[in-house]
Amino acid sequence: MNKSHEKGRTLQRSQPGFDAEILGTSFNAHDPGRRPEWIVQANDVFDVVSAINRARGNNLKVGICSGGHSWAQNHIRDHSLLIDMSRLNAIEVDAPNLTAIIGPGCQAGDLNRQLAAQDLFFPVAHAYSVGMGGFLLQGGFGWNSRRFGLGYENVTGLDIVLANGQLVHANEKENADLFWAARGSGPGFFGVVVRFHLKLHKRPKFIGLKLQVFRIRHLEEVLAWADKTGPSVTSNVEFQIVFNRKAFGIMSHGLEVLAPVMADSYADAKKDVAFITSSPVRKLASLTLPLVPMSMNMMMNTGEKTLFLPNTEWFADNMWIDGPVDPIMPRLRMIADSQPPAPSHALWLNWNAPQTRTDMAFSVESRTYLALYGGLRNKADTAAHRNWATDHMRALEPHSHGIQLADENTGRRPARFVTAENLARLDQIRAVRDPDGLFNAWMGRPDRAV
């Protein structure tokens, strides 16, 4: 998928190789059936401006792709021009000033690797090959974001090509409306971000992982414990549970209790994950590993190579849940019992959103995050399970506080991802900045949800 080492081309739909280039922009092997009229593989900002002018001159909408990790393949649209930003992947780090400037096509793992070499940190995406452009625009649920904030809370400015082809800079004081809108509007943003200006942090002295594995028959006991314990877990820990058909160590259907931790020392980290070691459900575990040091890049690559396999059709969906787990426990059992073969999985994430957040478009989050990832690798599985994620999320809608755009499925199940007030504000800014509607908006809007 990543062809950033090759010089980009501009291809029309009728040209040989067009389909391969379009589908090659997506890590999802599913063919959505949609096709733009052009693809512009931008090599620089000038190519982006030219692409905007071409789209406007041909009365086409504009779609944008940075790394291709959109589960819903939001960037692939009919009657449009697709700008592939993967080649704008430069990384410039200013270590003394704790800042960096990156292109939207730079991959999370590449940025993390460069920062780690200089003892610096940014809450990058959890999978190595995620493009930072799309990741940051949807909010940026990155490594240790409970402690360091969402990715976009660590963005200090953007360079944006607007619908009229003009290149502008946006920050809290300059073009502040664009700066506000970009932080959380995701695939509905009405501009092409060509550079992100980042605030960096000193790297935590210890990074590691605590792992515990249960057989799926213990789902109710484990989730009840996790739901009760979650609010007291320190923000140094990403407390999460993965429903995995090939759970680590048992290679059968199970629950992987994962606790990546970042702290000032091993001793501090060990205290931070002690809630797992001393939990009342430990006696039910098939496997409990000690806390082990592990680099972020190793965790990123391991997750990508075990859960997010290539040549896989993906159908994902998600929701925020504010209430206790008890009322939804029967549905969680149904989710597990109907779970498709690996690499399909479900994620229960202890989030416990802060009381206040930076003022930005992003505005919906909650106590617990639940996401389903249907990863299907043959035609029979696709026919049988393509609706697994969506059907279960639809059944849970009465308990939902909304969704997040990182794992969006709004084309099939419109749901709230910003507050009504922020959606109205986004529409007002769009009317000024993109009055002709050049840029594609979301495939489904929360105010159209049933």
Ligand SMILES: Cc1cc2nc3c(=O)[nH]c(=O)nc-3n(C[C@H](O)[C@H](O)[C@H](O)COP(=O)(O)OP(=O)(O)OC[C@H]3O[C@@H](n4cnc5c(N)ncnc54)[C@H](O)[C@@H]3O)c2cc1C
Contents of the next structure:
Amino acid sequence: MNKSHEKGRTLQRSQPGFDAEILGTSFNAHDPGRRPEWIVQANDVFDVVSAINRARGNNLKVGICSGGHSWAQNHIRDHSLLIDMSRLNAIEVDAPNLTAIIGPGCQAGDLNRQLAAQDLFFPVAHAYSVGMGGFLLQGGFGWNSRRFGLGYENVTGLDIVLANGQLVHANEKENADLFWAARGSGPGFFGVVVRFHLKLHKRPKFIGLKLQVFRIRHLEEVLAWADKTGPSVTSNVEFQIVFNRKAFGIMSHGLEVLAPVMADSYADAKKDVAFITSSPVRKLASLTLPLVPMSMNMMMNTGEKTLFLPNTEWFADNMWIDGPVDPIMPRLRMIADSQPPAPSHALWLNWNAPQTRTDMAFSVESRTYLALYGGLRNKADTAAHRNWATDHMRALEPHSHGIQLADENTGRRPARFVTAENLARLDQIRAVRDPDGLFNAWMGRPDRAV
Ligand SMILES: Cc1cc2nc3c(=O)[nH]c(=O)nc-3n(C[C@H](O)[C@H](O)[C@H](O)COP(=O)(O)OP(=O)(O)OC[C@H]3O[C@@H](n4cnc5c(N)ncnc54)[C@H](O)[C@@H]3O)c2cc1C
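Compare with the form predicted alone: the form predicted together with the named molecule:
Below is the entire complex, every chain and molecule, led by the chain shown above.
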């Protein structure tokens, strides 16, 4: 995956090794069957500009990848030229000014480690190897983003190569249309981002984790409690529940109540997670760990070794849910009962979005986030379970408020990911900035599959 130490090459579809290079860009080990005509492994901005010209000259569309973590493998498209940005992964931190400039190929974990060493913080993605490029463009649900904002809310500017090959800077004042569009258009953005300018935070003094585990038979009681208590949980805590067939400690089907917490002191953090220690369902728990200090680096690496395994075919889907959990409880039980083997898992996340955010393309979020990640490691499981996530999400559509582009599955199940007003505005900006439709758009959108 991370090949940034090797000099990037340009390969055509007919050349030996082409398929391996294409599939090697993707975290998801599934082969989507689609193939671009060229891959350009960019070493610098000049390679990006010449790739754009090559695509134009060959009448091809442009696909882009940075970390290759799109579950849907959005970047692997037919009739296109793929620009692989993983080698543009520089990280420059300006600690006194609390700013950084990063390449889109930089990994969440690498950025976090550099910042931790200087007592600084950015709400990076939860797994180490996620590319910051795709993560930031779709919004960026980072560590404790309820407190620090979405990843993209901490971006102050971007350097972008446009469809005409021009390199421009975009921020709130300069090329403001591009800045607005980049904040949430995700896999439908119409330009190649070559650098992000970030605003950093002081690192919270305490970072830790509270964990409680229940057997799956308690699903209804635990989710009813979580749903009720969620709105009052402080934004210091990222309150979530994972359905796991190999739940921590019990190594069987269970619910992991996970509460990463960031606070000014251990005492404050303990108060923040007291809702778990004193909950009405606590006596049903098979296991409750005390609040333990834990580095983000450790949590990110643990996630990749337990839930987010590589060399796995992934089929993910997701939705925002606005109402209370009761009407969907029978379906949640069906999701658990039909859950494929680990590392497949379901995530229930307490979000309770803020009332207002700055004006940007990102515009759909809600009370609760539900995502299903079918992670299949042998052919029989793939045949049996590849539709697990999509089918359950389809059945829940009447309760849904839309989706996150982070875990999008729009090629198989088109769904609302921005408001209709913002979709229209994105289309208008695209028509001006990419009049010939050089860049691939989303694989599916609410008004039609593309
Ligand atoms: C294990 C794992 C953990 C994850 N954890 C989180 C999480 O905690 N929070 C969260 O919000 N999301 C998370 N995601 C989802 C992830 O953020 C998105 O899939 C994101 O798109 C990944 O970025 P990437 O650069 O690695 O992916 P890529 O597949 O490289 O990019 C996705 C799409 O973004 C566009 N893009 C990428 N780079 C550029 C660029 N330089 N210029 C223009 N367009 C570009 C392209 O359209 C591309 O197809 C996770 C995904 C995985 C697989």
